[in-house]
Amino acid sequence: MNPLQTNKRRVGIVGTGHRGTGTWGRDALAHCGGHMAIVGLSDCNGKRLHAAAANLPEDAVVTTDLDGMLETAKPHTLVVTTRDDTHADIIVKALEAGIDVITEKPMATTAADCRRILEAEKRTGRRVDVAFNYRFAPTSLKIRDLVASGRIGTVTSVDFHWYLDTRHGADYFRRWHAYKRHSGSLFVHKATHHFDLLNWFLDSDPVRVFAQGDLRKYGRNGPFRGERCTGCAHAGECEFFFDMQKDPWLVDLYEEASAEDGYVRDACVYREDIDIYDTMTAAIRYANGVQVSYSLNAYMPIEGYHLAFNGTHGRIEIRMYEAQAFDAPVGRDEILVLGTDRSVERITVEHGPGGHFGGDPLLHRSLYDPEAVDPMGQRAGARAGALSVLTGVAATRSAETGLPVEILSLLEKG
């Protein structure tokens, strides 16, 4: 089929790694194939590009030349799933070519790039959507509804603590995320999800951050180190040994492709030049007066989060269990609504099918189904993307300087 001969939304993907090929390729087609068609694929690594193309529609334009793909495939929408620090240039290029953009989070890694994207969106009249799939998880939607309902009165403070285990957390230290120049730090790359949830839950803008960050487990803290897990002499004694050969999908996308650019998917988590934090805390002040206590730890024996909203008439609390060694709810979450009269309501929310507890399919449908409605404002645009990035940039700067940072001033200062 000629890629131009379709009545569906024509979609191009730039960045054909795991997220681009899986979440935005195979999964999106499974969820929304009746509304969209993938007409173009592009990646700077030709080997990875062609490995991805083998798993996606045969009639897509496949090229390492992004400009050529945009010109030939003529997508309505470009999905950006490249390395974080490359997002801004690609997003602006697409907007100026008259193409709408869906970008993986974070939208960018610097305040200056956020400003560039916001200006380009306004100048061109095109739209940027940021893939905040956690907004679409059923539990997140229920929390948003409870907070907005006033059940606990005026929200005064929030406790939000996210735990990454030694499988998921370590993975950020194997890949390009381990360097601030590429990811902005986990305050930007990972916490952008969490900061966006806070902004959406509270329906307010963050204004000030005071943060601290350290590298306590990975990087230079390691008892030994090598270049990568494959062929490492310490494989038998390293708690973070990762046998990528057990995952043919990763081998197809990354191992053969590494011969082209040297990027490996299983680099040593103890590399001495790692400069992001694995232990982070932040105090965030919101325009509506809410105070937030936030933390992120990337080497825990558990995976999930603890979240509580404290209000003038009660408290909403949830402990979300994603992975741990003890008995915990499976496939569902329990939210507690506590009144100041010591009343307790327990609300059970079932997870949905698909990734991110059911959030991924709903996100795809919100973006591709022309009849989708959005009564709770789950679909996130460039401003939401910028606010979450700026919170992370401010937190990183605060951790580096030891001083509080005003968030919105970063847009002027860059």
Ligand SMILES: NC(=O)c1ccc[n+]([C@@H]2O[C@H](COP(=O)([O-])OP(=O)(O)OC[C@H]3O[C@@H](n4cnc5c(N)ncnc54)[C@H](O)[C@@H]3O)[C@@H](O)[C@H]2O)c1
Second form
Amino acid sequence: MNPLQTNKRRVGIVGTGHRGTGTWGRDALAHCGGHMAIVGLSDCNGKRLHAAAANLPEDAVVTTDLDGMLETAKPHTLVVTTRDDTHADIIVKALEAGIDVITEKPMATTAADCRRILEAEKRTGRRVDVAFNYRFAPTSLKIRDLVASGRIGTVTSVDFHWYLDTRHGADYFRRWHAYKRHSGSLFVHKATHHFDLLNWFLDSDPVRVFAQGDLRKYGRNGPFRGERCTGCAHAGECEFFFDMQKDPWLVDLYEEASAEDGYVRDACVYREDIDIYDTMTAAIRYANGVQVSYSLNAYMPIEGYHLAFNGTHGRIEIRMYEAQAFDAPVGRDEILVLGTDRSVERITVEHGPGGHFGGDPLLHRSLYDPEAVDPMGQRAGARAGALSVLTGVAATRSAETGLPVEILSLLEKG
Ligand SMILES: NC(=O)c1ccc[n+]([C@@H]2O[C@H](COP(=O)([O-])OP(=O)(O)OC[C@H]3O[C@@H](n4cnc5c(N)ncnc54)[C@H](O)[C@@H]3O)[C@@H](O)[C@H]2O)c1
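So that was the form predicted alone. Now I'd like the form predicted together with this ligand, please.
Zooming out: every chain and molecule, the one shown earlier first.
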């Protein structure tokens, strides 16, 4: 089929790594193939691009030249799944070409890039959607509903602690995420999800942050180091040894492609030049007076989060179990609603099918199904994308300087 002749929403993807090829390629077609067609694929790495194309529809325009892809495939929507620091240039280019954008989080990694995107969206009249899939997890929706219901009175403070285990957390230290210049640090790359959830749950803007960050486990803290896990002399003794050669999907997408640009999927987590933090805390103040106590740790024996809203009449709390060595609920979460009158309600929420506890398929439907409705405001635009990035940028700056940083002023200046 000629890709220009489809009646469905024409979608181009730039950045055909794991997320672009898997979530936004293969999975989006499975969820929404009746509404959208992938008409173009682009990536600066030609080998990865062609490995990805072999997994996706044969009739897409496949080229390393993004301008050429936009011109030939004429997408209505460009999905941006490249490295974080490259999002802004690509988003602005697409908007200026009259194309709507769905970008992976974080929308950008600097305040200046957030401002450029907001300005381009306004100037061109096109739309940017930011792929905050956690908003679409059924548990998140229930929490949003409970917080908005007033059940615990006025929310005054939030405790939010996110734990990455040594499998998932280590993965951020194997690749480009490990450098602030590419990811903005985990305060931006990872916490953008968490800060966006807070903004959405609280329906308010973050105004000020005071944060601390340290690198305590990875990078220069390692007892030894090599270049990459494949062929490493320390494989037998390293707690982070990762045998990517056992995963045909990773080999297919990354191993041969690394010959083209030197980007290996299993670089040593103990590289001495790693400059992001693995241990982070932040105190955030919101425009509505809510105080948030946040932390992110990337080398835990558990994966998941603790979240609690403290209010004038009670507390909503959840301990989300994602991966741990002890028995815990599987496939569902329990939310406790506790009143200052000693009342206790236990609410069970089942996870949905698909990635991110059911968030990924619902996000795809909300973006591609023309009949989709959005009563809870789950779709996130460029302002939401910017606010969560700016909290992370401000937290990183605060950790570097030891001073509190005003968040909203970053919307106006660097
Ligand atoms: N929402 C989520 O839960 C979630 C999960 C994972 C990743 N992500 C985001 O998705 C994006 C992709 O992540 P990934 O793990 O697939 O990364 P990746 O490194 O595996 O893939 C990125 C691809 O982009 C290409 N690329 C880099 N710069 C480019 C440029 N300027 N032009 C064209 N191509 C370029 C690379 O060659 C690579 O193929 C990132 O922004 C990441 O933060 C989001």
